[in-house]
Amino acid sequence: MLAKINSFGLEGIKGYGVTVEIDIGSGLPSIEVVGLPDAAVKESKERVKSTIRNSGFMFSPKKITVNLSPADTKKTGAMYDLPIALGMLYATEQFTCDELDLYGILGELSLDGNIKPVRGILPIIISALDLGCKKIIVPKANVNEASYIDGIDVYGFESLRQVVDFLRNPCGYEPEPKLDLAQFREERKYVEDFSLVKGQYAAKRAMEIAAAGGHNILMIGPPGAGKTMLARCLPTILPELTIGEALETTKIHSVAGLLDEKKGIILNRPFRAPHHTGSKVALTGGGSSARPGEISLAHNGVLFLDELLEYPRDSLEILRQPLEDNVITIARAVRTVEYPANFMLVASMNPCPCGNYGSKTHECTCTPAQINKYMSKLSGPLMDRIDLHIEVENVTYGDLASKEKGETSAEVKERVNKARQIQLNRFAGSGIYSNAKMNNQMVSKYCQLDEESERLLKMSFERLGMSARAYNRILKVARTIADLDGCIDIRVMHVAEAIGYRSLDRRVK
């Protein structure tokens, strides 16, 4: 007898339909799995055999052929265990269900019959809905993640036996209740706060501008100046994730298997801080299944690279595509996957090998040749893609001993939210949400300068030898500074401040 079960596969963060076909015929007892299965899918035949027996069902001692259609697409993971097991039981008439073709089914099985959670449920649910599926059976542990999407009934079960009982008599079961993002939305609590950062007024101002416009920022300064603390304070002043951003971010973390099962969704902007000793694949993503890396996991959040020049040169150059296009493409022999990578790059570095070049309190022991060699690790094209370069000096004793409390993150965030709202209104319906993501046409429209500002920018452009990309970055930052000031037009003081954040343009060529 032939059985067909509807299931799904993953290609990056997009799901696609997979039909699991089970044919039981005459011949020597065996199980063959075809349809480009990977090792995990091939091993399912052994898991399924034990699961069926340990769940109190009979395993057919016949020739069993399992086909995963479409046959020309690579199938990965253990999510096909449950549909394969159900197909075998249905083909051997151990249960009947008139509406079996209405359900999408996926889940990994343990040998005792329990259903284990799988990765990528949220993107699969969204894709299943787009493909016309109205009912889906998932592992109970994935229910929270699956219950945020309206328009599809989700049924969660803990064992193979429970699923069979449900399919025999669906009338006695109700779909899982839908979850509302608002019920999990809670006030974010952070260990870090801008009020705890002593001194560093210029750096905090630059961080506020970066947060207000979604700009990339690089901090240059000696060890112990507070660069890392400033970076970790940045998420405390960023706007809350929108519902769309939360779902898109959750898709990536779900595929990577990093989701909290209790909440089932990412509500806070990610802050990823990979170590410089990590591999290039860890940064970009990849492996046999082309999973997302740190660049994609930082989507809609912050990617913090501490000690930037300690990273291998080829790892840094990888950043150029996602910083420009907001996506990263992972090409492997069996597949090419594209992940979204719209993040704020926050980086820190020493100004020289010893870290004291330009310091007012410590003497630099590096030669000019050593400094030039050190700085040459950072290429001009990558530097052009960083909007703000700020120099962070050591904090004085007076700043550290001061009892005066600085502005809290909540106060700074209020100004950031107002600036972001101006940008949301400005770019409404365009798919752009911040000044940093403006295209050239938008820059020409929204970043017009008066004569005085034009003269200042022209003089700086010629003296610093800036590139066209750096020119556009200055205009975008000036637009953000004007938004923070509540100004409709960009004024000369806004342009002057934006130019001041391009200090490395004269040093990196």
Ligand SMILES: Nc1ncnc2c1ncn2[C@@H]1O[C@H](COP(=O)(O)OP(=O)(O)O)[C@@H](O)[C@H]1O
Second form
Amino acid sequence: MLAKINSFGLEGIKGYGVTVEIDIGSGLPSIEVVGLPDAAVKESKERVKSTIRNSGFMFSPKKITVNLSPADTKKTGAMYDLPIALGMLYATEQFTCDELDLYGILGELSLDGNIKPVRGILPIIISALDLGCKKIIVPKANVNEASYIDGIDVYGFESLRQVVDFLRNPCGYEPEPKLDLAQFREERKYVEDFSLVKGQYAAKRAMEIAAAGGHNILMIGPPGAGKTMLARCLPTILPELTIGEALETTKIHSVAGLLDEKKGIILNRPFRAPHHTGSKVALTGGGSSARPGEISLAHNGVLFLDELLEYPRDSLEILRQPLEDNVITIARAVRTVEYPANFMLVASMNPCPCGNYGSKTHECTCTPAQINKYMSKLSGPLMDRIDLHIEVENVTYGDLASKEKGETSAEVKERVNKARQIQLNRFAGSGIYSNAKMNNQMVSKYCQLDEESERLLKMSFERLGMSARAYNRILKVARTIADLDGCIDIRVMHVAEAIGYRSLDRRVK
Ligand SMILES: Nc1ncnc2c1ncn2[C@@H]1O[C@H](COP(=O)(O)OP(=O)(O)O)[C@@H](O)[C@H]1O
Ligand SMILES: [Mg+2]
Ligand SMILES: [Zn+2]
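Return the structure block for the form predicted together with the ligand; the form predicted on its own was the one displayed.
Shown next: the complete complex, the earlier chain at its head.
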């Protein structure tokens, strides 16, 4: 007898339909899995055999063929355990179900018959809905992640036995209740706060602009100036995620298997700080399991590269594509996968090998040749994609000892949220959420300058010898500064401030 179970596969962060067919034929006892299974899927047959026996069912020695279709996509992971086990039980007539074809089913089995959570439930549910599937059976531990999507009934179970009992008589069961995103929007508590950073007004202002417009930012300053501290404070002032952004980011963390089971959704912008000793694969994603890397986990949030020049050059080079296209393409054996990687890059570095170049209080002991060599490690193409460069000086004793309470992160965040709301309205329906992501066409449309601003910009280009690459960056940053100001038009003071955040243009040519 033949059994057919609807299941799903994952490609990048997209799901697609997979049919699991079980054919019980006559012949010598064997189990064969066909349809491009990976090692984990192949191992499924051994797990399923034990699980069926340990769940109180019969495993009759027969010639069993498991066919996963479509045949041309690689089936990865252990999520076909449950459909395969159910298919075998159905094909051997150990249960009947009139509406088996209405359900999408997936889950990993442990030998004792329990169902373990799987990766990628959220993107799968969204695709299932697109495919017209109205009911889905998932591991109980994945239920929360599955419960934000309307239009599909989700049933969560803990064991194979429970699923069989359900399928025998589904009308006695209610689907899992839907969760409301708003219920998790509680205020997050941070240990860091902008009010704890003494002085550094210029740096904090630049951070505020970067957060408001989603701009990439590089901090340059001597050791101990507070660069790392400033970056660590950034999450406290980032704008709220929109629901659309939250779902996008959650999909990626779901595929990576990194979601908090209780919440099942990401509602705060991620802040990822991979260490420079980490591998390139950890940064970009891929490898044998093709999981998303740090740059994708940072999607809609921050990728912080502290001490930028410590990172291997090829790790930095590889950031070029995602910084340009906001996705990363990973080559795999069968085909390539794409993961979103739309992050805000925050980086820090010393100005020279000794750290004191440009300092008003300490003398730089480096030779010009040493400094040139040091700066040449900064790859041009990477620099091209950074909107703001700022110099962070050591905080003065007066500022450090001051009892004056600085502005809190909550106050700054309020301004950031306002400026981001202006951008959300501006870009509604265009697929982007922030000024930093404007294409050239949008820049011409939304960043028009008056005569005075034009003149200032032209003069700066000539006097400071700025590169053409700086032009659009300055306009985008000026747009964000105007948004923070609540101004519809960009004014000369906004452009002047934006020009001030190009310190490297003045240094390296
Ligand atoms: N502006 C500041 N206000 C308060 N503390 C500061 C400030 N700047 C530096 N510090 C203190 O100095 C320490 C070192 O700063 P850090 O962020 O590690 O510097 P950097 O990354 O530039 O080398 C911080 O942990 C913090 O305790
Ligand atoms: Mg540091
Ligand atoms: Zn030096």
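The term rigid core refers to the most C-alpha atoms you can superpose between the two forms while keeping them within 1.5 Å. Numbering follows the first chain given and starts at 1. Owing to the predicted nature of the structure, the values given are computational and were not obtained by experimental measurement.
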For this session: Verify the C-alpha shift of Met58 between these two forms: is it 2 Å or more after superposing the core?
Result: no
Exercise. Is the C-alpha displacement of Gly465 equal to or greater than 2 Å between these two forms once the rigid core has been superposed?
Worked result: yes
